[in-house]
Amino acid sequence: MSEIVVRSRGLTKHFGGVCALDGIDIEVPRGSLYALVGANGAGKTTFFSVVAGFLRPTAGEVEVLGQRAPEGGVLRGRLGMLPQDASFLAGVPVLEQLEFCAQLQGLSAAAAKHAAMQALDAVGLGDVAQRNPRALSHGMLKRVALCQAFLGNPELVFLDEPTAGLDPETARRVRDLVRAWRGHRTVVISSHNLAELQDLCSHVAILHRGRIITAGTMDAILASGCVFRCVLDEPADAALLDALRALAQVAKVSVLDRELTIEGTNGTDRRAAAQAILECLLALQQPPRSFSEGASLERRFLEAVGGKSDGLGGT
């Protein structure tokens, strides 16, 4: 079987006079955690819906798990999806609803019940199986919805904003759960939390106004000639910024809260530049929490779409 599990060529979708997808070319490797990044209205959810077979494209073609233009349940049991606003019926126990979803994926009644309980246990919610969804918190419902996406052991899963609105601890649990599937399943994730995606994903595509601006491995997208990303425990003061900018190896220093993006001068040696920067930080008693080569995903996103950071880390 091909190592590319999602491949689109010229994928286009119109809604009346609105072009939601404009000639999308993308390849998602098997076993990857693939980030799809874009502002509201960029076309992320439309892309998910077309690839999953919920919507027909206006033009172009898409191949999913070896199937061209999948629809009509041909990928049943092989593909899972978490919509951004997944909901559950009031008055019907959580377990019963998950069992029904599992049977729609092709599982027998007995296998569906076992899979539903396994999924609930995996997200730490085994004790809510018989509860009414109305009795669950938003974070609990989000984790239940995540269970729904993975019922039936699908090969490919689409997650639309999987941690949106969750408290930090619940969001961490969801990230850990998804990270554990790396290499075992292919997961395509849409989120506005770019720091989360940078930490979690192996590949990324930046979508802007229905078009792919850039796509590739996360390392390749973040790499640059000579750029360093430094995270401090406290915001950098003026003295530190002046000292860094005075270094012969440094051309520019950009600040985003506690994160510094430091660009080296043309032709400078990366190792020498990194050493000079670290020595400067230590001399001014600002040892970095983390120091890495390459820019942040937020920086690359804003460069790609021509936006500006508001200094708060959002997009």
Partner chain sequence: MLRKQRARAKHTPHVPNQVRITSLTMLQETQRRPGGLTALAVLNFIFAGFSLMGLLFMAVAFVVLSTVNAAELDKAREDIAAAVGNAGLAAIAVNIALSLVALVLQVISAIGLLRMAPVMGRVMGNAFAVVSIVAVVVSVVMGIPFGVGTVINLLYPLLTLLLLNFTFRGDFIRRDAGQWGAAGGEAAASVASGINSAQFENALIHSGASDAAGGVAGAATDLAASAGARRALVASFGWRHALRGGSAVLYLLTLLGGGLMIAAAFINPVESLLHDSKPRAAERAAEMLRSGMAVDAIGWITGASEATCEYFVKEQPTLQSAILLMLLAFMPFFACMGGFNQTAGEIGSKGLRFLLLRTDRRSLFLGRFMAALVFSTIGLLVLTVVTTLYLAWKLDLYSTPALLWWGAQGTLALWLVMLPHLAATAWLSASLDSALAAFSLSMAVVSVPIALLKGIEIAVEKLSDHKIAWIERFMPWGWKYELLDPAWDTRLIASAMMLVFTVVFLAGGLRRFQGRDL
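Got the form predicted on its own; could you also share the form predicted in complex with the partner chain?
A single chain, with no partners or molecules, comes next.
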């Protein structure tokens, strides 16, 4: 059994009368890329903040890298985080702020400067190292914050919406970076881009109104039951849907724009069901753009929260 690096038991956080986290139980295995999915206000950022020690829990307990009630002084340099709404100190060049972070992690002044400059160069911000954070755009600040999160190569990294506000190319680079960390580091990541998370992560937890609705490996969550996901070039017409529903191996067909989710009947052979569905599509001259076993994370999420997610797709 793999080592657990983040474990919470009954983690609860209230802000006045508002319950942001309601008894969260979660276990994050070492080396996993763990997706935290939820609508706006579901409690993702609050969970990150409590686990990182920024917010004090109202009840419950959390253990990070073997430490209970983690404090920066204990986990110094082992835990990195990209907070969603933290601002750098105005008036102090970003390079100096990163240097200071690196020094707090134990580097000498010269080594800290080198590490900070190297990190800024790596994200294409070497030229603005001496700038006041106020002079940087949202995307540039996000990249500086990413540098900060990875400074000193921490074992465990929390990324709260890392690609929000980034241009597509930079967002892709960030995804590549996270993917390259698989096995080397544990990354807990939240995003409203569910396709991105489905592509990246090995584990997922769905959070709704401060509670974990479901959690487990991505494969297990997506592949439960006999389900096929099919993307067409055009939205499916009534004739195609009727033909699919008429198949003996198909119990239910759901439509989301050009995406079909087809659930097999109980006890049916998966291979036979897939073959029948594909033959049906080809017969009606609607070859699928993609066909895969298992539902999309988006569909699983909508099913889990009862299809009432207003915050999805925002970023």
